[in-house]
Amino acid sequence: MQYRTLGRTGLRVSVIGIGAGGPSRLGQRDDIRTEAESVALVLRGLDAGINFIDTAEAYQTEAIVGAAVAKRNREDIIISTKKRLRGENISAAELRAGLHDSLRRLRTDYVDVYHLHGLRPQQYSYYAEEILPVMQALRQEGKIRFIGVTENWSGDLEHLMLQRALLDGHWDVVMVGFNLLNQRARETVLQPAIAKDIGVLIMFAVRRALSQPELLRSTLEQLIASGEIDARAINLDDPLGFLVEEGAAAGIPDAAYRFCRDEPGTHVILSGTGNPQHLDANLASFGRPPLPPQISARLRQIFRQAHSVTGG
């Protein structure tokens, strides 16, 4: 397992971070899984070296979360987690209330990093002014080692409410939206990043159009038709095969997450499942060799202009 600096945090933490939620929430999302199963998912991604878990109030998967780290020793185990925004801003007392709320379905008395979640362009004033003040009081108290934020990057593409916060400085970590496919956080979020020494969470490294060869097809052909990528540049009839056949990785996913992983200024690359046979396929990719030189340089070439999707 191969493990960073979170930034300024000082945290050693696995490149590889369980993401309790995305499409699958351990299993939880479609019932696919038992409690008791999703917590043996979650031990089994801790005894392979993960020693990072994600996951917020909004995902419903505290309370796993918390059930399998009773399990194990405490103090190895960074946990992140979240507190959900509404339409209407929050208040002060509802943030105190969530994040105790947190802490009983994670059993424990601290979180490592709480984030505000999914924080929108226009909400970020009120909340760095108003809710800002309160985390940074938690943080004097105990109950949260580090603060963060996080970003709706469906409705946010141009990562505005992060530039923003990483312009402030008040932020430990932040978790942005970034993969193959769309790679216009490198430039706007993280290089800003590293030159503040900010931790980075990446969410969206593999979703379903990296997964499901017909809808990477569709939104290669929507990149396309909206001038974002060259269609001299793929191959519709096998999208992105030249990862397999030049031997550079073992499937697409494969190389999504070791693209990701390369890329400069990230730190935990959040992988969501359902099942142990895909947790281990993950596993295995964050094992690998980074990518050969020149396929990453064709993919930054082929997507350099991309900005439109999020693979979701």
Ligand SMILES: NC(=O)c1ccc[n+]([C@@H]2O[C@H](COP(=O)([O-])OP(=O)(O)OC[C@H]3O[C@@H](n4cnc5c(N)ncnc54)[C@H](OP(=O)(O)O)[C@@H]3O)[C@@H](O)[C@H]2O)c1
Given for the second form:
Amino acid sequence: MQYRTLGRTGLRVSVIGIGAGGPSRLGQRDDIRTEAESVALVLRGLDAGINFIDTAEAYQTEAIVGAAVAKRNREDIIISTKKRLRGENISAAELRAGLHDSLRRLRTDYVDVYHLHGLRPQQYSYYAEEILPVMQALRQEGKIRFIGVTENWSGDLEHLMLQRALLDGHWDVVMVGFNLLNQRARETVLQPAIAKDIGVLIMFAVRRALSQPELLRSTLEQLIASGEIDARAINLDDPLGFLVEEGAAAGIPDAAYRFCRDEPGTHVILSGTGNPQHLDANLASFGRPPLPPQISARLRQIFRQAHSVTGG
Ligand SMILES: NC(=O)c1ccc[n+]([C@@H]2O[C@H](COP(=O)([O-])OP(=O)(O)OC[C@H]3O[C@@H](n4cnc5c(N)ncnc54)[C@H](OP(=O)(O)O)[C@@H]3O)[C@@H](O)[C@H]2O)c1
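Now that the form predicted alone has been shown, please provide the structure of the form predicted in complex with this ligand.
What follows is the whole complex; the chain from before opens it.
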């Protein structure tokens, strides 16, 4: 397992992190897995060397994460969780109550990274002025080790909220949407984060479009129709087939995770699954070498203008 330093937090984190939300929620979203199976999935990841888990109040997976962490050494695991905002301005008391409930479900007395979840650009001023000081106080109280913020990517495709957050420098960690289909965050988020040594968590590395062929095709059709990619660069009958044909990758999810892993400025690539075989495949992906440079360059070239999709 490869470990990296999560920017100025100094935390040593595995490059693959368990994402307990997304379309799978550890297999809980459509009741594909029992809770015990989801706990076993988290333990499988931890025992393979993953030490970073991202969950949230909104995902309803904190109790599963807590049950898994209780079976291992808490100090060895970095827990990231988030306060649900629902597009509203919550109060200081609601933030404190939310953290209190998260700690109870997680069976711990501190979280390593506590985020505002899906903060929208128009909410930023209120949260920076009114809620950030509360998070800083919770840090002083020892309940939060580091302060983070995650974006609402589908509603903020230009990463406007994170651009402001990175200018401020108040946040230790940010979570940003980035994948081979939409690489806009390279200039707007990753480069400023490198300059300020901010920890960066990547979401949407694979998501639906890069794990479901029919959705990949429709996403690419959308990008061609909008003029964001050149139809001649893609064979719609076998989109991105060159990744596998040329022996660069074991499959599209494999290429997608490695593409994000090797992007400068990224620290933890979150991987969400409810399927133990997918977890094993993803662990194998993170053990593989970088994509060949000509393949990475081709992916950067094809999607350089793409900005209107998340792949979600
Ligand atoms: N605003 C926010 O704060 C925010 C928003 C979104 C996500 N997140 C965080 O980011 C994490 C990562 O996002 P994500 O869960 O969407 O992760 P992801 O890893 O990009 O995509 C997960 C999707 O890919 C599928 N998948 C994973 N590995 C696969 C494989 N080897 N082969 C085929 N399909 C595969 C999963 O289905 P299976 O279950 O079938 O494997 C799932 O549908 C979330 O879990 C959450 O922690 C945060």
